[in-house]
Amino acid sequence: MSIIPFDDRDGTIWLDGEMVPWRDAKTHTLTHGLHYASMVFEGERAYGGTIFKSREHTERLRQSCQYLDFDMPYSDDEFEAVKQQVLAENNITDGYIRAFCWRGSEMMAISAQQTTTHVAVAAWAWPSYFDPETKMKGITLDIAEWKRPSTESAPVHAKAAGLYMICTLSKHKAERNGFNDALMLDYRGYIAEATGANVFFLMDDGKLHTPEADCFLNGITRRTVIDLAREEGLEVIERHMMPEEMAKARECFLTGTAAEVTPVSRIGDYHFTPGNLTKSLVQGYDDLVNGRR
């Protein structure tokens, strides 16, 4: 499969206040964000022209910046129409919406006061994150060795960029493997999320079963599915899940912006079969997103 980079496409990319081509929109080297992962980001997708839950994603990028002990210099409704320009201004839509922050090269030590905030945000068409016929029969994951970090240790909540290195590991281990993707564990053994992506589990007792988002991020499609699956009359627990809970498990399933609903076959030696539920959260989910419900 060729592989088009992404320094070296057509198109614009908001930058610092303008539209910028898409080749041109760059940053020194000797940025603070590169250097010391002072760099937030949301991932978000445009439906027939609408972003799902824009303004949503827009809080929390905000917020991720005051995790990090900065602000995104723009109002929200500033931010809320730069999207769209964007969208517009690369004839997207339907695809997905990268808007990010981070600290500029005036220091570049650990001290970051003086850094300038710098504001990006770039889209492309992009089509399931998962190939479609693999995804309905339900995607493997194996089961990764790092872990999740405690409260006390990293700005959990914040959608950091330096929060995903230990994903990135992990899903190439996985991938060199065999499997699509990982399950993660957190820093006390309980089960987390996948590498990008939160996890449900249909359990025997009926109840649909997710890991208390305590010390990871809760998902905005995360919490969009249980308000979905709570309007179909199921009980929704968020809870501490231990790994061997998973042979109770009668479906399993992903959820994100990137991963929308998608089914999971398997987690390591625990199977499952993606079954009425799953495939009724994935339907509604799609009806959500593109305004049919």
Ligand SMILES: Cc1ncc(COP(=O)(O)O)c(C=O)c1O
Second form
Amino acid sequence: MSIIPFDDRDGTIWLDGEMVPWRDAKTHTLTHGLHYASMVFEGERAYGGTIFKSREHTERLRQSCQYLDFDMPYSDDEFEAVKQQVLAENNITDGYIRAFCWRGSEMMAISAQQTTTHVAVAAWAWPSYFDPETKMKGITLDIAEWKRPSTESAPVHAKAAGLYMICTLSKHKAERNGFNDALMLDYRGYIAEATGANVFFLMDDGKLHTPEADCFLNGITRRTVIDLAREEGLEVIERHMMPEEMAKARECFLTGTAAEVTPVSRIGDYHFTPGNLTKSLVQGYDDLVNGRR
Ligand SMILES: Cc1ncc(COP(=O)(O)O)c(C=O)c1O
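Form predicted in complex with the ligand, following the form predicted alone:
The next block holds the full complex; its first chain is the one shown before.
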């Protein structure tokens, strides 16, 4: 598969209030966001021209900025219009939207009180995070060595670039070991999430269990799927889960804007068979985001 670099594509990116040609959407090498990870972002998806839970994503972007001690300089209404404009300019009805904010280059040191905040929005067609054939059979996850940090060690509820350092390292190791992704535990040894998605288990009690999101992103898709499952009459339990408990899980799946609902067939030495519940939630989520529900 040949790679089309992200800086060499046709299209238009919205950058600091202007639509600019894709290849010219640049920032200086001496940018605080690049050197000190003062950067936050959103990943969103549009289905048939409508961005799913767009305002919730904008709200989370604003909160992520606040966690990193800067302000998002656009109102919710302004930003909604920007995202729609980016989709329209790039002729995208079904695709992925990346909205992001970072500190500029006025200061290049730990203290960054005088930096300006930059904001950009890009969008591109992106069908499925995992290739569709692998997806329905279930993907495989290695168990990562890196642990999600505590709320005392990092602003864990921000969708911030710096928090992805251990995700990339974990995913690379998993891929080198022949897995699709990695499951991360938290600093206490509880199951946390995958490198870019939340995780759910159908346990042998017939209930859906998912780790309590107390030190990692409480995903918008996670919350949506909890609601969907409850609507289908399923009991959903959010709690701390130990990795050994996976021996009692019948089905497992990931949730995320990019991953949507992705069945999992294996985590480390634990095996699962994507079954009726997973399939019905894959379908239910697809119906919901496409306005059929
Ligand atoms: C680390 C991490 N956890 C969870 C999620 C799922 O969040 P959401 O459903 O809001 O996309 C994502 C995806 O953005 C993520 O990167």
